[in-house]
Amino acid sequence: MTQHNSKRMFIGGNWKMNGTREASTVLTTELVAAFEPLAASVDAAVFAPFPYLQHIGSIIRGSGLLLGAQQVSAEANGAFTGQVSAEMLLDVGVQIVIIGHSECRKLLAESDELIGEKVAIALSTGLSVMLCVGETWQERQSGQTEAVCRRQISAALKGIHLDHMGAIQIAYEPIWAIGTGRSASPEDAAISHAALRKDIEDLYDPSLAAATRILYGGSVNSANATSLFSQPEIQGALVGGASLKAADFASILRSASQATSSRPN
């Protein structure tokens, strides 16, 4: 289980259901080279599709990049065809897993309760968690953003002890900004991040809230990364499409490194 340093920014590359073994090999090799000079100032992870996890893990070993999975079962093992357990992920070298991504909430009908069960089993197995929360466009338009995020985060962290929170990072991903090319303004994103931090404070305490790293995920790219990272509340990004191009992802990593160095300790 990876305990994070909240002072450093975190950039996660979520490849979703894209790539081949050959393409993934080329991409990962380029990412390792791009990350090397930035490893001292930024934390980063590659969230690869299940079939390539072990192969990608062998390429990034020793680079400082974390190996991430995009999904995990809420069950420990058993007759669950097509599912992958936390123990299996850990066994092939995975260190962190995405839970609660909006595509899983929407396309796979994952409930708040199920997401909470996944968080619990991932942490108890020894995996770190990238917990995703966020609202739809309709919810934002009707002023429900904060209420929706509070509901999601409260359900996901139900029963999670304070001692485990160091292995959790939050990714605020407004659903209306994912894969649409439309991104929340840096100011709007910062407001939502601050609200999420207040939710964590209410659930736990101020010191934990301050130490919890909250990332933005919603059409982050090389063009908007610097402006997003100019907001102190934004402590990194969960990157989708732009993570499939080494040059774009490297540019985002550099923006994160520069933002980290310009922030007060």
Given for the second form:
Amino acid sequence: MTQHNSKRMFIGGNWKMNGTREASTVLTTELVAAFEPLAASVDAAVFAPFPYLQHIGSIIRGSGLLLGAQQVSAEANGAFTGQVSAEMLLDVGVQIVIIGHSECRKLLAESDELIGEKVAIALSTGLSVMLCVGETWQERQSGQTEAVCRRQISAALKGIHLDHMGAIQIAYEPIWAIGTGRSASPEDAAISHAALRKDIEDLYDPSLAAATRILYGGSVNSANATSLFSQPEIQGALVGGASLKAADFASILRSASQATSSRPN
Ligand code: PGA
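Having displayed the form predicted on its own, please output the structure of the form predicted in complex with ligand PGA.
Full assembly next; the chain just shown is listed first.
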């Protein structure tokens, strides 16, 4: 597996539980057209709901957009009603999966340990991973942001060999910024990204830490993307609400492309 070039940005559209087959078809068709002139300078993925994965995969085929899923089971197979395995995702063309999203940590009571198991099975199956970490507002207020992120990332990467780390990118998503319209400031996000990079350095080594792409997520939109991407520590975005509108997502992709070209090699 190749390691990421950390200069190149990655923009992910996390659709969550939104859309219909028809609306997703229109959205994806527009995105494919918008992505075409940008594919040489930005990496991007759409994280579609399970029922639409194969259909969306057929629309994006050959476009360079990656097909992403929003969730995966920690189990390989068996009596786990309602769950979807990494093998199944791979089988229908999924290339990357979100693990540890705060909505899953909270609503499905996913523990740090379970998230670590999901990361391990996804990687060993051949999927890339978008690992989400981030603190609550209360944790930020009490000065625990870095400790919380460190705990989450250490548990999620426990037992993950250096050779697999090229298939992982991190999304720093402060919980208070998700879906609230209140993004972290570019400066605050950059501080958290630098701390996460230091965690990766401590868990592995400096060159891997430098090569690991760390994205920001939480109320990213077409109006704030450029200022977020002015921070070199921010190597892309995981976008929720604004990914459901092709024009907004395309604008964020363009901001990423411009930021990439202005960054030193
Ligand atoms: P948001 O969601 O952009 O709607 O805040 C981001 C996410 O949850 O990944």
